[in-house]
Amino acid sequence: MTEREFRTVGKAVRRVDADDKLSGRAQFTGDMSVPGMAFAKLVPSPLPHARIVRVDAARARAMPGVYAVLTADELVNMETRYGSDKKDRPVVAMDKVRFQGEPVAAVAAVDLATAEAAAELVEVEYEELPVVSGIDAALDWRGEPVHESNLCHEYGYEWGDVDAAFRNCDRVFEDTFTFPMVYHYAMEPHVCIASYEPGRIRLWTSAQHPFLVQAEIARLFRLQLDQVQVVVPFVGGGYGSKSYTKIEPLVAALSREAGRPARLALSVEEAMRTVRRHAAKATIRTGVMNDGTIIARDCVGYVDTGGYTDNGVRVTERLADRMPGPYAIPHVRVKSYGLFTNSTPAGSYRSIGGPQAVWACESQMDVIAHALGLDPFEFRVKNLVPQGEEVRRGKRPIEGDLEAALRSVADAFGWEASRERAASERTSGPADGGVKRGVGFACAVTNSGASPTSTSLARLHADGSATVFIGSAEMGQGSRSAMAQIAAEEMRIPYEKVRVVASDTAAVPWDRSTGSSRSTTLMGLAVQGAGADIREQLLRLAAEHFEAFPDEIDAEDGQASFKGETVAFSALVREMFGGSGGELIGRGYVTPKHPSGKLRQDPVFWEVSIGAAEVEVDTATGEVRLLRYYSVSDPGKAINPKQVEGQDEGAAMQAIGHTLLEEMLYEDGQLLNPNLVDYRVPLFTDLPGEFETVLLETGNGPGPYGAKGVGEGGIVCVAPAVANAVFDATGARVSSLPLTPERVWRALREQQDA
C-alpha cells in the first residue's frame, strides 16, 4: 500500500452540528415534551443550615390541578441517597437542610404556574442551626457540624526529607492565596423529563454522563441497567456542571409519585443552587537557593466543597495533585483537605482543582522570582521538570518539552520587548501618569481525570454511508464532528458520508464520560477502532474481489483500487450480503489494556497549559484592563485545528470571568447574587484586543494520530498571569480572586503604606 497524507484529520471541517443549530432545528431537552407531562416546581429551603420538624403538604394536594406533592416520605421502596463520590445527598431534604435552596418538596402540576401556586402552600417548619459559613468556620466549628464532622476527605503524598530540606536553604518563602465559589453559568440551566412506568425508567435530560446517569438511577430505584433510558439531545453548555447526576433522582421520583411524566427546568437563581465550582485556600512554602533553584516545598490546601460531597473527594486530590507545579523538587510534602460547609454542593467545573492550584503556584514563582531579582520567565525553566520525567513521583512522566512551549508562547508574545516596554513606561511615566502597564507569566500540567474506557460501533451502509455510534454528550464541544472526523479517516470515506448518533444509552454503547478533556482521546480511540474495523472487513472483501492479498488493496475516497482497477465500497458491502442491502459493522473498545500500551499509567495524559499577559491598571480606580492574553495548546495532533482554538480561548474567557469579575457571595449561609444583574460574566468587551493560541502539535498523546485532550488546559493559567502582570505593573501583589477595583485598590494603598 502507498503513504497517504491525511484527507479529513487536521482539518477545520464545517461542523456536523451546524445546519441545526443555525437554523433552530437543533433539539434541547427544554425544547421537549411528552404527551401527559406534569409541570413540577421546587419548594427550596429559605435557611442554610436547619432541622426539619415538619412538612405539611396537604394544602398542595388538595389544589385542583396539582398531581402529586415529592417529600421524604414518598421515598419508600427505593435508595434514597445518590452521589459521584459518596452517596451523601438525598433525593429531597431528610431530617435537615443543609445549604439555602436545598429541596425540601417538589410539586407536579398541570402547568407550571398551578406547580408553582402549589410550592407556596407547601408548610415546612425548621428548627434553625448555626451556620457553617466557609473553609475557616468548617475548621475551627464547635457547633453541629454539616454532616458527621466537616471533613469529606483529606489526601496527600510526600517524597525527599522536606523539614531537613528547609534547613539548607538560602531562603524560604511561605504564602496564603484563596480563590472564591464561581458559577459555572451555561446557557442552558439543568433541565430533566422523567417517564416512570413499572419496571421502566426513561430520562431526557442536559446531562454530561448518560451512562452514569443510567447506573445511579437503577441503582436507586432498584431496576436493572437495561430498564432505564437515558436520552441526552444536545446540551446547552456544562463546563462540568452537568456531570454525574444532579436534578434527575427527583424528577423521576416525582412522576413516581404523580403517576405520569415530570418536567424540571430550573431557573438559573434554582440553577446555582444545585452546583458551583469549589472555593479553595492554599498555603505553600518554598525553599529555594539563591540561584533559583526550588529545593523544598511544602503545600496544604483546603476546597470547600458545600453541603454535599459530589465529586468533592476528586477535587480535592486534583487540587494536590497540582499544587507543586510542574517543577523539579527533590523534596515535596502536600496535604489537602475537603471541607463541608453550609452553601450550594461544589462539583465538577473545568479542570478540576486546577485553576485554584495553579492560582496559588504560579502567584508565588512570581513572588520568589521578584525578591530574588529573577526574570519570572526564566525562573521557571530553571527548574520545569525535563520531558520523560516524572512530575509527580509514580504518575506517567511529562510527554512533551515543556521548555519549548514555554518559549513558543514567550516567542510569540514577544516576552522580552513586552516586559522592557511596559518597564520603560513605568519609568517615564505614560501621558495618564495613574495608568500603568505591566506583562506575566504562568505556566502548568494539570492531570486528566479521564477513565480510560468507553466502546464505539460503526455501521457502513451499503450505499456506502456510515453511521457511528458514540456515547459522548455534544454540549457545544464539537464531539460530533471530530468523531465524525476520525471515522471518516479510518474508514477512508468522505466526511461528509459520516452520521454521527450519540447519547441515547438504550442505542448507543457504554462511555464512561463526557469531560475532563476525555473524549477525543477516549471516545476518538474507541471511534478509530471501529472505523479500522471496518476498513480491515473492506480490504478482506476486495482482495476476494480482486483475488489479491489485503496489503496490496488501496483504499481511499470510498472505494478500493488495485492495479489500476477500482471498486466502490458500497459495490463489495452488496457483493458480500448479495444484494441491494447489508451493512458492515464495526466495534472499538478502549480499556486500560488498550493494545496501545499507553493507557495504563495514570493519568492518562498531561494536558499543558501556557499564559502570558499584558494589562493596564487605573491606580486611583483599581480597575485591570487585559489588553493581550496569548496561551499554548497542545492537542498532540489536532483532529480539528479551528474547535481546538475554540476550546482554548473559551476557557480563558472563562477564566477571565474568574480572575476579574465573578464571585458567589455569602452572607450568613444566604447567597446574595444568584442573577446576571449581581453576578456577573465577562463580556465581549472584556476581552482583550490581542486574545491568541499557539498551537503545539507534537504528536506524544495517547489519541488517535497522536491526539489527546484540550479545553481544560486555557483555563488553569489566566489568573495568575494577570496578577503576575498586575504586580509588574504596580509592585502590588493581589493574593484573594477575583481582582476587583476595590481589591487592587487596596492592595494597592497597603503597599504604598508599606
Given for the second form:
Amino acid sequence: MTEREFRTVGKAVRRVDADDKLSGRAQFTGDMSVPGMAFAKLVPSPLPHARIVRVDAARARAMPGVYAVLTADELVNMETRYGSDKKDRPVVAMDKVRFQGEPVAAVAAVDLATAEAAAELVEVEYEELPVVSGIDAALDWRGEPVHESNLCHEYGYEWGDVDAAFRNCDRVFEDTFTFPMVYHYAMEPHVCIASYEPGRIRLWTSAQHPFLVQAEIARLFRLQLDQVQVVVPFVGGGYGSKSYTKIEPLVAALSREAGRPARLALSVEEAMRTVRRHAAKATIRTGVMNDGTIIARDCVGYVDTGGYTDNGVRVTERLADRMPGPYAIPHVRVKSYGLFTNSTPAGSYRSIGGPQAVWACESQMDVIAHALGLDPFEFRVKNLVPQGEEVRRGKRPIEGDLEAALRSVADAFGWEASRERAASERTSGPADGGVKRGVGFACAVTNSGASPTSTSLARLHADGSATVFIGSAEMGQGSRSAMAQIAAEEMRIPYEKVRVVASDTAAVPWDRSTGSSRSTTLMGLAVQGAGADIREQLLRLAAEHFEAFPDEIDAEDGQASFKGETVAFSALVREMFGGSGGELIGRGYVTPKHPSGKLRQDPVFWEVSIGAAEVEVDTATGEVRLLRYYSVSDPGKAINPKQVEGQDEGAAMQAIGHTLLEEMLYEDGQLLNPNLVDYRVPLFTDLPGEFETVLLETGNGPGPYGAKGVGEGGIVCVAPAVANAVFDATGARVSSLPLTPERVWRALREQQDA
Amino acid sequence: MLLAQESGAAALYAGGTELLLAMKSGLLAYDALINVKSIAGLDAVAADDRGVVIGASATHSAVERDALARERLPLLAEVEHSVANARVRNVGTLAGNLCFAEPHSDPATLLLIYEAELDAQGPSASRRIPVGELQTNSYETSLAPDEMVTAVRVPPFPAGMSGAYSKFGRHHRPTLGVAAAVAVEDGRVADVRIAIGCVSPVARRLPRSEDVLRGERVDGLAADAPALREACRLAAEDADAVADLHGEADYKAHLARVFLERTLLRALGRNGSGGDA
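Let me have the form predicted together with its partner chain next, following on from the form predicted on its own.
Below is the whole assembly, all chains and molecules, this chain first.
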C-alpha cells in the first residue's frame, strides 16, 4: 500500500480554543459560579514552625454572614491527610504548622469581604519552634525536626567500580552548584469550587490531574469514585503547580462544614505559599583522562522539599537520574536526598529535578573542558552516549542520535564562528571594564516520568461529525487541538468536524495525568486507538454497503469509496441503525502492554534538550544580557509544529526566570518577596534578540506517528548555557542561580583577586 | 476639608498604583479613599513665570506626552516615558509618586536636579516645599496629615545646562537612579547638579561630587580623569547605600560610582547640542 499523506497531522492548524480564548469567552474556574456558593478565605500561619496550642474560631463563627469555619477539629468522619507519595499533608494544620502561610483554618461566608474579616477573628495560639532554613540547616539539625526527621526521601544507584576508577584517571574535578527556590507563576493562581452533598462531591478546579484529584477526594471522604466528580475547565497555566491535589480537600471539607458550595481563589501571594520548585544543591566529582574521556562520576544532590513531601519523592529521584548527564560513563555513583525545611512545600515544576541537575552537570562540563583546553562542544560530543545504548543502566536505551542533534543546534547557532568572533572581540576590546561577549552550550536527556496509562472514547455522530473524550487538562499547551488532529486523521474526517470534551471525570474516561510531557504521546495513542476503532467499524459498514471486503474500501474526508462509488460516513451510521440517528463508539486503551510494544520499558521516552547562548556581560555592573538563544525540540513527529515551537520557546522563556531573575527569598522562615513586584518573572523585554527553536523530527517516539513528548526539554539547558557563556566572556564562574548582576559582579571581583 | 475630617482614616487616591498594592497586601487600611481625580483642572500642565506647573492628578503619560513639558523639560519627559510600565504610567501620577515616598522612584531623584517645588494646600494655608524636603524617610513625608500636594513646579534647566538620567536594576522598581546636569562655559564646568536615588530610603543631591567637578576643564573629563574619579568615589560614599532586596550596600555603592561616571559623560555628551536633554 502506498503511504497515505496526512491531512491534519503535521500541520499548524488553528487551535480549537483560539476563538474562545482571544474573545474572552473561554471559561476558567474563576469565571464560574454555583448557586448558593460561599466565598472562602484562608487563615494562614504567620509562623514557619510552631506547635498549635489553641484555635478559637468562636468570634469568627458568630460574625453575621459567616457560614462556617473549618479547623482541625472539624476533620472528623474523614481521612485527614493526603499527598501523592506520602500522605503527610493535613487538610488544615493539625498539631503544628510547618511553613509560613500554612492554612490553620478557613472561613466560608456570604461574600469575600465578610470571609476576610472573619478570618482575622480566628485566634490561634502558637508555641514557636526553631526554624529549619535551607538544605544545610536541615542536614545539620539538633532541634525539633520538621517531621519525624528532616529526611523526606533518599535514592541512589551505582555501576562500575567508582572508587578504583577515580584512582586511575588523570584528573579529578569536584564542584558544587546551587539552584534557588522558584515559583511557577501560572497566571491563574489555584482556584476551586467544591460542592459537598451527602454521598456526592462535585469539584470545579484548576487541576492538572483530574482523576488523581478524584481518587484523593474519594479516599479522604470515604466515597466511591463514581460519587466524586471533578471538572477542570480551561486552566490558566499549570507548569506543575497544579499537579496532584492542592487546595481541593480543604475546599471540599469547608463545603461540607458550610452545608453549601464553597469557592476558594488564591492570590499570587497565597499561591507562592502553596507550591514552588525545589531548591537544590549538587556536588559532582568527575574523573577524566587528559584526552577528555570521562571515566567516572560521583554525584551527591539535595533538594529542599519544604514543609511537606508534595512531589518531593519523585523530584529527589529524578534529580539523581539526571545528574550524570547524557554521557557514556563506565563508573557512576549517584545519591540524592530530599529534605524537609520550614518553607512552602515544593512540588512538580516543568521537568522535575531537571534544571537543578543539568545546571550542575553542564556547568561542570565547561569547567573541565576549560581546564583540559578542549572546545566545550567537542568535549561533550566525545562523551555522548551513542544511539541505542543505555544512558542509565536498566533503563530504555537512547532512541535518538544525540551527536546529530547537538551538531544541528551548533550549526544553526554558528557555534564555532560565534565563539571565535566573541574571543577576538574580547582581545581587541579594553583590558578591564567594558562589555564582553561570550557563548555557551549545554545538553541533556531527561527521562520522562510519564506513566503509560490513558483511555479515550470517540463518538462518530450521525451527521459525520465527531466528539472525542479525553482526560487531559487544557492548560495552554494545546492538547485539545492536537487530540482533534489525531482523531480527525484516524477517523478520516476533517479537523473542523471534531469536538473535544476534556477533563470532566463524570463524562470522559480515565487518564492518569497531564504532565511530564506525556499527553500527545500517551493520551494521543489512546485517541489514535479510539479513532482507528471508529475507522475500522466504518470500513466494515462500507464493505457491507458495497458488498466488498473492508480492505478494498478507501476512506477519506468523511466518505468511503469503492470502485468509483462513494458513500458518506453519516449515511453508513444511519444505515447501521436503520433510521435517522445513531452513532459509532470507538475506544482506545493505553497500558504498558500496548500492542506497539513501545511502552514496556521505563522511561516511555527520553526528552532531548540542547541550548546554545550568546551573552553580553557588562563587567562594571555584572549585568548579563542574553543576546541569542537556540534550543532544540525533538517531538519525534510534530503533530502541530507551531505548538511544538510554542512549547519549546515558552519553556526556554520560563527558564530565563531562574537563570537571570527569579529567587524566592526567605529569612527566618519568612518569605520576603511574595509578590510579582519583588519576585520578578521574565517579561517580553527580557526575550533574547534572536530566539530560535530547531525542530528535529526523528520519528522515533512511542506516540502516534512516532511522536514523543516535548514541553519540558526547553527549560533545562538555559541556565548552564548562559552561565557557560558568562564564563566564556569573562572567565568568571558563577555557581549559584540566578545570575543576578550582583552575583556576577562578585564572581568577577573574586576572579580578579585570585 | 475631607482629609482633615477623616483624621487619618482616609487617604488621597489619584492613580492608586502604589496605594492599592499596599492595601491589597494588607499593609495599609483606610475607611475611605478621597478621589482627587474628580477635582477639575488638577490634571493641567501649564506654564508659569519660572517654568512648568504640573497638576497633582497629571499622570506620568500625560507629562511624557505634554507639548509644553517636552519642549521645556525634555529630560523629565524622557524619564517619565521610562517609569515602571505602560499600565502604571497611564494611571499613576507624578505627584502621587512623590507623595507615596516609595524609595525606588525615578522622578524623586530626577526632580532634585531640576530643583522643583511642590504646592501644598492645607485646610487654611498653602505653602511651597522644595522637592528635596518632601520625603523624610521610606514612605514618610513632611506633609501634615491634612495637607495635600496640588502641583509640582518644575523650572527648566538654566540656559546652557543639559542633563541625563540613568537607572539600573532587574526588579520592576529601579535599584539605582542617577541624575546629572552640567552647564559648560569656556570649556569648563560652570555648574553641575547631581542626584542619586533608590539606593537609600531618600533620594539626595551629592554636593561633594558637584564641588569637585565645578571649574574642571570639560575636554579633560574622560572616563579615567582624576576629578571624575574623585566625584564618583565621593558619590559612592555619600549615597549612603543600604542593603535591601535589591542588593547589598557595597554593591550599590559600587553602582553609584559606575553610573555617576556614565551619567555625567552622557550629560556632557548632550551638552554640545545645547538643549536640556
